[in-house]
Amino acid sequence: MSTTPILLDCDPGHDDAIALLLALASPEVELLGVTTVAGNQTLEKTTANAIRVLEFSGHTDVQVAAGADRPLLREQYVAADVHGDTGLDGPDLPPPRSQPVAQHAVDFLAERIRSSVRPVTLIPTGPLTNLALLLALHPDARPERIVLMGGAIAEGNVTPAAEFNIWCDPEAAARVFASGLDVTMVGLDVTHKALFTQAHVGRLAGRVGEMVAELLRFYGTFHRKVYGFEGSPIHDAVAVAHVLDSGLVETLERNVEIDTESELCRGRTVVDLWRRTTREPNAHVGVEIDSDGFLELLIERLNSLE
């Protein structure tokens, strides 16, 4: 079976950590490296968390490069109310034993994309700051495809209008959606339809499964309190799963513009769902998900890890 080379650009974060574990457990992809960005927590914490998850799961061979420590123009904001003070509150993970590579994430991404003999898919699951900088500083190092977790057609989770990753750095997102690259947007419209419930948690097994159960115990408290959900959306893992199996998420080719002007609607992904403008499509936008298929895949892969 041929594998797809991927790079994961993330800000762990509970769902980023689970997305990383899913990528590590999946033979369909080859993880060329992990880059981190400030988002769910500060860059120092998201980088430490990426290394902690890799070390816990026995994948110390995967290199981590730290990237942007703040948005392009905006003030930094972290989601401590969702992910806790560490960014991965819940399990008692040991502190990282190793350090990220000396190279900045943007240069690391460019080098990995250029040196890969096969086209690379980039999966950003945090604010898009690193990717915007990659486009500006290394315009020749273009991934074949971007499958990002972010945005929404008609809802928000950090404001009524916007999803967290896009809201954090809307200027970066605007650059990415205007780049001409093959962009797939996996947003709240699909991730909120696939909830990891207590019944799913009960099927997790092994060391990694126990750690994920602890993550979800903490993460689920927020979703019960805010949304009344009887489970947690594993937002970022849906983006990875879509790369593994394109049949899990149904997408439509639509135009997406990012609101960078309004404070009320800052970071809104304005999706021309009904094609009411003359703007050309610039993204594949997730509209439906095979939630059972996604959740079964996630449980199976997590349980395959030692």
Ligand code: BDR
Given for the second form:
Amino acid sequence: MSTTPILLDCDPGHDDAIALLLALASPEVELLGVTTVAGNQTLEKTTANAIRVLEFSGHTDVQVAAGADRPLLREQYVAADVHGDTGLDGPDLPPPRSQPVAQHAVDFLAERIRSSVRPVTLIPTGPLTNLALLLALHPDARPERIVLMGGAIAEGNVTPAAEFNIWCDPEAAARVFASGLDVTMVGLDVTHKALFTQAHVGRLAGRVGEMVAELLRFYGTFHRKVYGFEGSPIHDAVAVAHVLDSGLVETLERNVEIDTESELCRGRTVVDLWRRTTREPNAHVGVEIDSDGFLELLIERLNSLE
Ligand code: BDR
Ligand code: CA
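Based on the form predicted on its own presented above, generate the structure block for the form predicted together with beta-D-ribofuranose.
Zooming out: every chain and molecule, the one shown earlier first.
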């Protein structure tokens, strides 16, 4: 089996942490490095959290590079209501022992993409600031494929119109969707259909599984209280899972534009689902998910970690 080289650009974040663990546990991919961005919490905290998760799971060989500490133009906003003050509230994870590499995430991404023998898939699971900067500063360092968690055809979670990652930095997202790169959008339309319930939590085992169970106890409380959900959407892990097994998420090729103009619809991913315009498709948009397949894969892989 040939493995796909991947880079994970994230803002851990409960579901980012689980996405990272899924990547680490999966032989289909080779994780070339992790970059961090401000989003769910400040850059300092998301970077510390990425390192904490790697150290806890014994993957200290994976390098972490810290990136943008704020969106391109907008004020910084953190999702402490969802992820807590640390960004990873719940388990009692020790503070990081090591530091991120000295290189900025954007230069780190460029170097890893250029030096990889095989084409790289970039998986952004936070605001798209680092990726927009990569496009601007290193136009030759183009990943073969972007599989991002963000957006929605028909709903929002931070506002009625917008999903958090795109809303945080809509100008960055607009640049990514206009880049001509092969972009897949894994949005709320699919992630909200695959909830990790208490029954799933009960099947988590082992040291890492127990830690994830504690993450989900905290994260699940928010989703029960705010959405009345019976479980938690593990948004970012769906993007990783789609790279592992493309059959898990059904996509349609459609045009996606980002609303950067209006206040009401800031960050909305305007998906031309019914092809009402002549705009060319620029993304593969997730529309359906094999939720049982995804959840089974996730549990199996998390439980395989020591
Ligand atoms: C996205 O926003 C963040 O809170 C999550 O980590 C995920 O990437 C879901 O809208
Ligand atoms: Ca995230």
